[in-house]
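Here we start with a single chain on its own, the form predicted alone, put down as structure tokens.
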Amino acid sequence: MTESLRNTRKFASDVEQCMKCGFCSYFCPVYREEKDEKGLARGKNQLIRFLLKGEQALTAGFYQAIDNCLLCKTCVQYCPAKTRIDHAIVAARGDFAAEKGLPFSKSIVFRHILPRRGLFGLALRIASWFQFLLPRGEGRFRHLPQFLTALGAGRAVPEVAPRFLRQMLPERNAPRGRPLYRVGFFSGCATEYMFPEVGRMIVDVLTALDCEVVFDRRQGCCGAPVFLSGDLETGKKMAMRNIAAFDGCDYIVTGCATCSSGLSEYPVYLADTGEEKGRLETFSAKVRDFNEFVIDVLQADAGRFELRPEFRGKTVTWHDPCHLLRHQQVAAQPRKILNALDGLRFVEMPDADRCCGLGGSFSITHYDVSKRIADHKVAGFVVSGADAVVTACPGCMIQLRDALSRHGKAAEVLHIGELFRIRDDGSPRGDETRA
């Protein structure tokens, strides 16, 4: 056993609590599409065990085993001995990374595109120029041509935004009286750059609930495709940025189920002393998801909630993002919501919980796989009748609105916080205090 090692040595633990039972083999989207040992828990654990004994050394097999996974935690739900695979998993690909480094493309993307918060921007921009060369999907979305074979052949995907969100939100955006809270909006990737409306309306919620809301520029991408790839290093460089963006605030809330996931595992994952963990515990401790702050912080009342005009009369049904329901237990909340809306029907789908395949990067360096995992979430919206699918990660939309259209669905993929705002009752607030 090398120094190199010592991410997977923290989580031994994890590793020897599985009791090999296979009973992951029929819950794991992966298997259930691949039928090989290696892509499962009970497989991957095996391996991690054979590392630490020193029976299996880094190799490129090694890290194809356990990048072949979505860290979507269903096995970890249905495991008999809750044996938190995922967190191994992690721990290895960072011993990997830092001893035989990332794939080439990863490596750039990771270390020089995403930190830098003003070139990722100009890059999307600069694509952004070329858009109308790919042929347009259902709504703002377009298909990319098979030489793009980086991203997906064929796959759909939103066009980037005219206006970033940064263009159209102030620093500091705040409510009709004082404050309850003083709220960071983590604005996230996709949001910032793909659906700035979605973020500029969950601000208009927030601040509509009496919460000073800022927007600070200095934040960037949440770090989880970076870290959770096996970069620990720059996954840290990236969080200490972002805490550092948000220090006083009381809360730190997203829209973006995996940017709220990914911020609650800072310390997890990124923390080498007690003095970075206790930092990083700090900062997570702040994190809400927007449904969970609403419902669970807020406690806002159902009645002012108001169905947006232009939804009035449809049906929709909810996909359970898996880094909202396994990694936070968030599920009772978004619902809550829903059958709020005077005006709108809501319907569970089969299977409402199932993966849908995403996994950040998995989508693109195993893209038929996760094609096959997302044709059975629309075969349980077929099965819903709803007009519309709804959900809260940005990701998960950009994943079903790529099946629905293989699939020739001309359904709506909505972020539920495009669906309502929030009644003024009328009453005072001038005169309330900041809890």
Contents of the next structure:
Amino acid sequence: MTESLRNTRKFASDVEQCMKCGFCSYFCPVYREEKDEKGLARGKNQLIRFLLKGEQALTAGFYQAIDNCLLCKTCVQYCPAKTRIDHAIVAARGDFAAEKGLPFSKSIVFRHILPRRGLFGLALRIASWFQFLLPRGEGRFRHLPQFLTALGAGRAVPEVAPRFLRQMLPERNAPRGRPLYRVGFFSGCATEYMFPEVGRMIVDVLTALDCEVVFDRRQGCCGAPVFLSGDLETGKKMAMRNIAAFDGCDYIVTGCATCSSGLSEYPVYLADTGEEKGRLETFSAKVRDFNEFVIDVLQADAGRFELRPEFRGKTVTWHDPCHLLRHQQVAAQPRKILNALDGLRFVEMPDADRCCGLGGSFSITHYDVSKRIADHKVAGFVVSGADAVVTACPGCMIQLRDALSRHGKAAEVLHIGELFRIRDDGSPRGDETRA
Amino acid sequence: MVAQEIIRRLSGIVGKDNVRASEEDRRVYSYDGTSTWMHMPDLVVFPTETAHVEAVLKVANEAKIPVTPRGGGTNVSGGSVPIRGGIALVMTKMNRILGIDPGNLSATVQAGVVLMDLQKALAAKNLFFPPDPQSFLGATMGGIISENAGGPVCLKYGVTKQYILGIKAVLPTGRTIQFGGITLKNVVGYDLVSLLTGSEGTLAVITEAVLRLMPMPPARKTIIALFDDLPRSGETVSAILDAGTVPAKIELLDNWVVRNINRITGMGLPEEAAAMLMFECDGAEEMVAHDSEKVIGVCRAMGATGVIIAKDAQQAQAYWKARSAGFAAVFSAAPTVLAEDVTVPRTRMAEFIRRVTDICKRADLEVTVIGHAGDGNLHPSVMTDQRDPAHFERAKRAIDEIIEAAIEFGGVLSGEHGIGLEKQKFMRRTQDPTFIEIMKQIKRIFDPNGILNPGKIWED
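Same protein, different state: after the form predicted alone, show the form predicted in complex with its partner chain.
Every chain and every other molecule in the complex is listed next, the one we just looked at coming first.
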């Protein structure tokens, strides 16, 4: 074997942790659909063990196995031996990408388009002009431009917003009162281009809770879709660019669960030296999900959460994004917010913590299985009897909208940031006024 | 290697996607839950209906290709490892619950149904399938029947063989046959349902089964008793049974296991005692109250240094979850762990535990005892490291002595894991040669060409 396996070797002891009990088979969403050990954590772990022993090569079959994972971490959550197979899978993807190269469709988007925010926006904008040429999806959804569908099977995704967030939101957003923290707002691609209103509302909540919010234009994609797929080199460039953009902030807050988990995982995958690791850790330690930030850091008075009038009388349920629940252990905070909103009825759905099946590019490369996993989510939603499903990850929102519309459900899919605003508490305002 | 022609024929039966020959596909069906047994099949085949199993076995029998049936691959005997290569017949895609019949307290399932999925479906109808192998999250019904699996509640409810009413299976020659039925009573000829149960996939491929169910007990209570002497906890088990009480579960954890459960789960079980017994009483409310009182009384009389009663269902669940982390605790504590599955009569348990401790002390080995004390099924586990030949040799010798001790005390080689490959080498030494000969003859009747799960149970 000539491969150096530089990345995978870092996690060799994690791989040794697995005792092959097979308990992961009950929890792995992919295995539950396919019933094939090759898609299971235990199977992948075994393949990686043999890779490290020099008895398994970086073959196409090997890549197919390690690519067939949502990185939902449900297996990690329940593993009795606490095996971090997620780390080993990403690292093995990294070694595969470094030594064999990624499939063409992934590499073109990861290397050339996602890292350039302007180009990504332009590509989407141009494509959006031609959206009318493509078949209409259910309701207000349309098929996204060829440029995205070139990656795989087409699906109903939200249309590109008429104005992007950077055209709506100033770079500096003053706090209502005396500034508590200087917060960098990390929008993430989906919020920037598809759900800019959500981004604006989140920033409004933060400023009303006395945060000075900086929306630095130098920020780009968090890099998670890129480095979790194995392109660690491009991922690192993206990370360094984001770190520079948020220099001087007390916290970096985002409404995208994938982004906050991605930003927090920089030190796990992207550091090559101790010095780099330290730098990435300092940055990652400041990253917070919006829910966690409002409840745990700001400890906002729940009495000030005011339901936006258009949601009065609605019954909603909560979907736990994997990237929040399992990557960041955030589950109680959004429920606290939902329970505090007068005029809203919050009910739990069965298996709220079950993965929606998106898994980033997994949903493009494995659309069929992805859809089947999402069908379980729809079934749980139907049992809950809710009018809308609320979550905090634009990725999950895209998947849930696609799944609900495929099943002909008129239900809304909302970001928690859209639901509420902050009541004025009558305290003295800061000397700067809002623009 | 399997000829292209065979692959083509098999693909014609189950579909191209359900026949796999790549190295990666073969690799992931080369192992089970044991740490050392591994062998790659030449082909992996996924049937999705009984007719597929029939047709696949016909082809294999004709070409004399070994076939090893496999479910969730959670077994810990090497039983589902395709040690002679050939076909790994993976039953996981036959995973439909065909019917639940509350009026007959029965359910019909395909072999690939996972026990936990079945329990969830049964719970919705207030029923349960009592046998509770601790691999319930991954174990499939076909495997559970083939291994005659048991778990903690076997003390009160018995093991799998008491809960199988009927079996649909395909003989290695490709003929489907139905054994048993749906009735509780059935004395029509030889009991071949029982013969197939625990046959470790060597006689026929089970594709469906009719299961006997029980109504969900309305009340449960979990009690923990602490002892400052390990064998003393063993004596307490028979004292409780002698007092006329049969709890659903009595589990034994020694101090080593308790500390390691705490280490990996952060559970905070009491660490001061030498041993801990965990009980679960179930049944009607009054019965549970009566049984728990008796259990507590006997534990105190036997010198328990402390008794803890779970205050609610949630706490009880947390204790049992910690218990099920016991094996993870054991297996993650050393590079190699030799875990035994011996079972001794309950009245000899204290003596046996003393002997195990002595054997390991003399050999300077770290040992821990965790097990289903209620039925005398203990899993003494010796910590070693395969990479250190001298130490590993010492550990293997200690295991031999432990097994000999169990048999000397009137016990058996394996209580619930099965023989497979793991315990094979002890068979000749511990069993009557005629018993092994009868098994071989039975095998020949079912499987004249010896294609089904060859190389298991007895050494050739």
